[in-house]
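Below you'll find only one chain, the form predicted on its own, shown as structure tokens.
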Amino acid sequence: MSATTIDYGKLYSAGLPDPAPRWAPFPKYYFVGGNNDPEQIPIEGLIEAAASVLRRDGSKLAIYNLGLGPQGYPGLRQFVADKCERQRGIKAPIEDILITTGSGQGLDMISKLLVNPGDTVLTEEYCYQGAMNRFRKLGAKLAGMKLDGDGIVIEALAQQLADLKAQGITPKFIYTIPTIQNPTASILPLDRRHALIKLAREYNVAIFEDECYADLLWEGVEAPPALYALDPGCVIHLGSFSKSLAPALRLGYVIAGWEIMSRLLPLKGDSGTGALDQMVVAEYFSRNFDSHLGHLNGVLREKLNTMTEAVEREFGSSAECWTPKGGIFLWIKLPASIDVRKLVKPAAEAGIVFNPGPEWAVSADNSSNCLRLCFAMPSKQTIRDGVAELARVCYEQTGIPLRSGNVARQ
């Protein structure tokens, strides 16, 4: 390709992120992203899917946002009305949900809603690095609450909350994933989610609820409302398509009151999100969204299990794992005197790619050991095969896992 004829370096605005580079194929070992099973994906399923709403309705594509108004595919508003009702508790007309594309835009359009340079933003002290990244190119500061296997510790964030009001400080809001938290899985229990209302409620603070992985249960494993069901008039909610069925498809929600929802729409910034993606995967989850949501359960915990086994054959008593309660993400705290961020250039060259812990915390203080792993792309066999080259990796790097400690390898 031919070099630019124009400086464009003298007319880029300022404060660009840095270049992207270009694309390359995936890596043999890929266990980063929010990626699902490619051999899960409903699609003979989504074709007749297709086929009956765009002989019913295909004339509407004619029109921007269907002719039907900014907030979304009417028919797929209903879909996520029934659902979080059904499964999440929360009583919702459609007039109050947003269809958006991919819970990126509404993380985006949540953060420029509340946002200022300078406000404090409480997130668990391991979290999502997408909102991290995001709250902090607003000028937000984070502050980590402290968690344990289940969740947001209540005592310690009442004391965390009381000590920045001492300071003069009230934080704008709190962003938490009760259910299904990404990266550690775990699922906030009833009661600290009521607690967790009370102060919200007693110290003036939002809650921004991110529940994008909250389809993805273990059978057997039951979640609390939604803390949006608990008391909607202090909570922002935001879910998903993309874990549940498809990430290529773009599409998220958001549920809120008018008074926030009107705020929302002029932040949306397009003009509609695509319409036919919306139409498709009300049409198909209409009719199939248990059946569906069950089976890819089952595989994701095969899966899952899968992983857990060999980290413990190929780590052995130098990995502790934390317990996921469904979703697409394995926690793994290594041992102390490890800096997982010097795994990752030789684990690069060995075909694997991880996700280092700071990237996923809001300090390198306590997670400059951990790293996640996601199990839902590979095969189980592919799973088995880069645990262990992790596990190669990382003794000739740093000594651990002693191989007396493994299994022995042939």
The other form holds:
There are 2 protein chains.
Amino acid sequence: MSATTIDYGKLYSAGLPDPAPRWAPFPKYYFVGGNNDPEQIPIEGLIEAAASVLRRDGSKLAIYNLGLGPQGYPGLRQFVADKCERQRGIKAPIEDILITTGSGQGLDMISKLLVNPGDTVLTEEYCYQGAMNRFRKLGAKLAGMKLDGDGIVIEALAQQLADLKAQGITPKFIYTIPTIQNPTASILPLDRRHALIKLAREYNVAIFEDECYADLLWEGVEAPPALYALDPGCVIHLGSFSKSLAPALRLGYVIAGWEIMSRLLPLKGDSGTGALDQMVVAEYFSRNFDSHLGHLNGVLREKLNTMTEAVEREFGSSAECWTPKGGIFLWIKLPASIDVRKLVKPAAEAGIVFNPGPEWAVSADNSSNCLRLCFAMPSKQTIRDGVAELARVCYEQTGIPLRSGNVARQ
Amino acid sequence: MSATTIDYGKLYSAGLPDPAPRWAPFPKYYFVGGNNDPEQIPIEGLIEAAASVLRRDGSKLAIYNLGLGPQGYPGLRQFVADKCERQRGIKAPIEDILITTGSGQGLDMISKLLVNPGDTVLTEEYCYQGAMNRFRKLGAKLAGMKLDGDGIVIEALAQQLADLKAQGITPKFIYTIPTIQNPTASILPLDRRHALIKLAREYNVAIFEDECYADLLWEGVEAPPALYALDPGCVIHLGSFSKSLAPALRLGYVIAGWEIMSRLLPLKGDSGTGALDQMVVAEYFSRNFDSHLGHLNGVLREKLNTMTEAVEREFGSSAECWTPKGGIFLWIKLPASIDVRKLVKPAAEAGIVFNPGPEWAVSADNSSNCLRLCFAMPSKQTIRDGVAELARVCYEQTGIPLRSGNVARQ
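Compare with the form predicted on its own: the form predicted in complex with another copy of the chain:
Full assembly next; the chain just shown is listed first.
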């Protein structure tokens, strides 16, 4: 708008990121981002919850942190305690629970707690980009842990820790998403969980457990207890309301014993997480969590089915999907000859955005033929049309897939 | 709670802050913190606003940033644009407005934008602690600008800039709270505003204008236009909803031209500000801002009167108060022989917390006999009782004030 009247170029600090572009609305086929299904927001339930909780506690809004301390609204912490005990086997008093401004703030805080430049951090070989970016920004070197359809391969990790030790390297922590892994959507079995904790204790490596997707399980799927439930003494637990309810509400939580919590709290620099978001979610979920999640997970599973059917139809045998046990994304492997990074631009020109594998992996070596597609936000028709468009773009760029919907291309 | 099963001491990063103490409820006489009057939270108004805005836009909660981009809920940005044009003379399109997670996030971002270690930053000699702490944490050296009852003394600043230039030092920015200065609660007159901008342009120094308290003006008090209104080309403007409505809602805003905004946006690391807080405040204030503020400012002025009367009664001629033109705090000067830092502990033992001058000033040299008392949250009776208790503590520690309520002590 207005021109500057001083030379800001002389004033900027060193090492600023590139300027942001002007914001543009989402393209037609938006298969990225941890968004949810807009039709599943319980609008009337949130309105009732807002009225009820504001009449009871609204006057407290006049005070920073509601006058109740920096760890968050006690009603929401109690809900987290109850939910995590019932569903994840975690026994934690609300003094060990911190509400964060999204799980991203928890990621920031825990990273700052543990990472010095040059430290080694172990992450799953395919891994949440937002976590890897944060670790790398603090100067961490990432080492990828081998995954199979059930998550971390323990024998490989044991060897990796021994090898690192032989080099004199003690990793600071193991970052893992054991329940609905991002992006493979697997669940780590109980025996592997015990073995993982044994290794962490043996090598004095902390476990950073991210369970942002653990509420999104398909009906009939059972997850073993959280790692934190098995040994709170070496695990820091992270959770979120972004996936179970709504990401525009910035609400996550950290569970950790007081030794860790007392170190984390000074790193929460925002004078408290937004109180209305906290209060309304506490009130709504205290009464409606099971029914909301039961319904939401049914809807998400249908959308996944729509997406896997579309991928099978459009890509045929060229695409190999990991089988999600819940969540909002599908991790797809294409033939090794394809580098998905070359598809990004032509896909964008066709209105398609997806996560190229190398952005969701420690190394491009075993991920350049992989991609992540998110299915919670788009409608079923958009999923069908978008996957078909993506197959068309892929064929035009690579000659693969040769057949779509049992019909040869060309 | 649970003991650790690994040695976290080997894992913590370098330079962590001290561990947090367990949270304890506020003491009886809590005269610190930017809290508001709990009785003035418009509970029914917020409930109505929540219902109305959720019915209209609630489904958007399913998407990060409501699917509307990283600068915040457009309805709230439009309200900020309208309010700032009407009351502060600012003409800014909503593209130049960023909603932040409290004004504290804006402070963080603007500091990171401009401060390299070793840089000089000019702040008012008596200054908001949260701002000074942030600048210092990034390695800035603070230089205090002389204040009188109308804010920055321009002649002194001109000399200071010339002296700095002679030493080869160009300050990065001038941080100022021109409208209800914190802690002196003064308002900078129009001619000084023009002169300040002239100096900023002459010396190529940015102006960081913090107007967190500018909505809290006593009836009949007129503030000149914001510095940003006078020259958006060298000013970055910061505002807040913490003081006009509620600090537990974490909502502030930055106004800046696109060159600056595009540099600030990548520094907002929280994936968006809490949406429900934004939506409800937009809806409520779009309809009720003037009536809410008119009423709130009347209540605050009465509380200020209660406090100044109590200070006069209890401290007599030993206390000299700056005369607030609005806001929520009173800046008091005691005789030069008193070091208020020595009162902190005995006051705390009597249940009193206040801001000792040196924490609210660039230097202890001219502030060790000053203190800041906040009056918005405590009741009038608490204000009266607490000030009387503080005078008693002060007398016991220093022999001053000799008389309280026209009665000699001893």
